[in-house]
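In the block that follows, a single chain appears as C-alpha cells, in the form predicted in complex with the partner chain.
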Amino acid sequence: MKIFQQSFKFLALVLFVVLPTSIFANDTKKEGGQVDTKEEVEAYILHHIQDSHDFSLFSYTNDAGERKHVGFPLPVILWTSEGLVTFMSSEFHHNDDGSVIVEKDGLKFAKIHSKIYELDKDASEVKFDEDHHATNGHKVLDFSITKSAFGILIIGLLMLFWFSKLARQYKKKQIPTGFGRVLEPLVLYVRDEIARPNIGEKHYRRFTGYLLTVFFFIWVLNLAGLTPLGFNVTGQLAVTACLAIFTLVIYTASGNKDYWMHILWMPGVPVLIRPVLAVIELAGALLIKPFSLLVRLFANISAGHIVVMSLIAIMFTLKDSLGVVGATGLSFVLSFFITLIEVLVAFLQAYIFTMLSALFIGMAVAEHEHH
C-alpha cells in the first residue's frame, strides 16, 4: 500500500513535469512573448488577471527565435447558435487577438482578450471598430473548463482528499495524525470562532458545512493564486459572484418571520416611514450585502495580484535607471514583503467572507425577544 502510494505520487510528479512540455513541443509561434516595456507589462498583468483558456506555466524564445509555451491546453466548451461545440484550446495556438480563426462544425471562432467570439458565416477575419470591439461576431456562452474552472476542480479534489482522509482517521482513532493534525484546529476554528458565535448555538450546525467549505475553498484558492501556477480564481468576478449568491440564497431561504418582519414592516417605526425603510432594507439585504461580499473578495485578490506583478515588473522597467542588480534587488525586496502580506490577506479574505456570511445567516435566523 505504502509503495503503491509512493509510486503513485512519483508518477503524478513525472506526468506533471513531462506532460506539458511534450504536449506543447510542436506548438510554436514567432510573434508575441517578450515583455519589456511599461505598456507590455500592463497588458501582461491585465491578461494574467483575466481567465484564460489554457494552462500555461511559462513561455520562452528558443535559439531559433521561436516562441515556446510550456503548459497544457484545456477543453473549450461553447454553446453556440447551432448548439454545443467542443475542442481543445490548443487550436487557438495561444493567440489572443483574434487573428487565429478556428473552424469547427462549420462555425468560425476567434479568441479576443480571453473571450471567444463566434464569427458570422461569411467572415474570414475579425473586423474591429474604433473601440476595438469585434463587429462581425458575437460572444458565445462559454462553458469551457478554463484555467479558473480547472483550478476549482483541482482545489476541490484536493480539499475532498484532505478532509475525507481526516474524516476517515476519526474512525480509527480519536486524534488525527500527520496533515490531519494541521487541519483539525482550522476546522475547530471555523466552527467555534466563526459559525458558533455569529449564528448562535441553536442553528449553527445547519450552516457549518457550507461555511467550512467556503472558508477552505477561498483560502486554498487564494494561496494557490500566490504560487507560480498563476491561478486567479478568487479574483474572477464570476466565481466571487457565485459564492456571494450562494450566501444570499442561504440567508434568504433560511430567514425566519422576525427577519422578514424587520425588513418589510419593522416594529417601533412610524408607519409612514416604514415603506421607505423597507425599500432600503430590502436593497441592503438582497443587493448590497452580496455585492459587497463579491466585490471585496474580487478586488482584494485582484489588487494583490496586480501589485505583486507590478513589483516584479520593476525588474524590467527600472533596469535602465537602476541597473540590473539594483532593479532586481528592489523588485525582490518589495515583492517579497508584499507576497508575505498577500499570504496574510489570503487568510483574512477567506476569514472575512466566511465571517460575514455567518453574520448575515445569523441575522436571518436570530430569534428576537419580543418586548
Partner chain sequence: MDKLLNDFSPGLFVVSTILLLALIALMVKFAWKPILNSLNEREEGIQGALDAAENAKKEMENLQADNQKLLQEARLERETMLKEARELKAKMIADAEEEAQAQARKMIEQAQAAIDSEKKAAMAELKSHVAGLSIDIAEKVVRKELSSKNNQLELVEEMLGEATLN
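Show the other one: the form predicted alone, since we just had the form predicted in complex with the partner chain.
Just this one chain is shown here; partners and other molecules are left out.
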C-alpha cells in the first residue's frame, strides 16, 4: 500500500509542478476574442464538448489583442507514412483551421477540426476543396493523449488508490476510515441491489468487480465533467462505445447453453418462426443492447453539458434586452439549478448503465428450468 501512496503523492507533486509551469499561449493576433452572437455561442458550446489535444482551463484576450490560453500541452502520438512521430500539442498553438503547420522528422502536420493531417512533402500550406476538406494531405492514425484520455488516466489512478486503501482495511478487518466510509455503502449497494438480484446468488460474485468498476468509473467522470476542469469524457461517443463493448463481450462470452438456445433456436414456438426469431434475437443481443447502453450515456451527458453552457451564455446573448445585472442573475439562477440536477443525473446514468449491464449479464447466465 505504501507504493500506491508514494505513487499518488508523486503524481500530485508532478501535477503541482508541471501544471503551473506548462502554461502556454497562442500569440496569434485576434480581434477581441469575445463570444457574443448566437452563432458564436453555438460554435463555442459544440467546441467545448468535443475532445481536444491540449488541456485548456480558460482563455482570455490581453490588452495587445493577443488570445491567451491557460492550460498545459499534451503529447501528440501519430503513426505516419514514415512511422511513429511524437511532439507536444503546444506546437499547434491552439490552431484548428490548418493555418499552423508543424514540421517534425521531415514531415508536415496540420490540425483541422480536431483532426491531424499529414501534408504532402512539397506543401507549404493546406489546400481545401469546396467542402473544406484538405486536398494535399491525409489523416494519420492518432494515438495522442487527448484531454479525455488524460482524464481517464487521472480518474483511473484515483480509483486505484481509493479502492486499494479500502481493500487493505477489509483485509485487516477494520472499519473503513476516511474516504472509505463514503465508498463502502456504495460498494454494498452495487453488490446487494444491482449485482445480486439481477445476476443471481450463484454467479453474481464473478461479475461484481466489473460492475463496481463501471459504476464508479462513470459516476466519478460524470462528476468531474461538472467541474471547471471541463472534462466531457462520458460525453465522448468513443468512450461510451468502449464501455458498451466491454459489457457486450462479457455477456456474450458468459452466455450458457440455455441462453444461446433461446437466441438461436427458440423453444416452444413453431419451427418456421424460429429462424426469424433467431435473426431478431441476434440483432438484439449484438447490436441493440450495446447501442442502447452507449447512446443513453452519451446523449444524456452531452445534452447536460450543452444545456448548462447554453444557460451560462444567457449573460452574453440577453445582456442588451435584460441588462448586465438581469442577464447575469438569470443565467446564474438557471445554470445553478440545472447543475444541481446534473449532479443527480451523474449518479443516475452510472446507475442505469450498471443496472442494464447486470441485467444483460444475468440473462446470459440464468439457468432455466425445463419441464
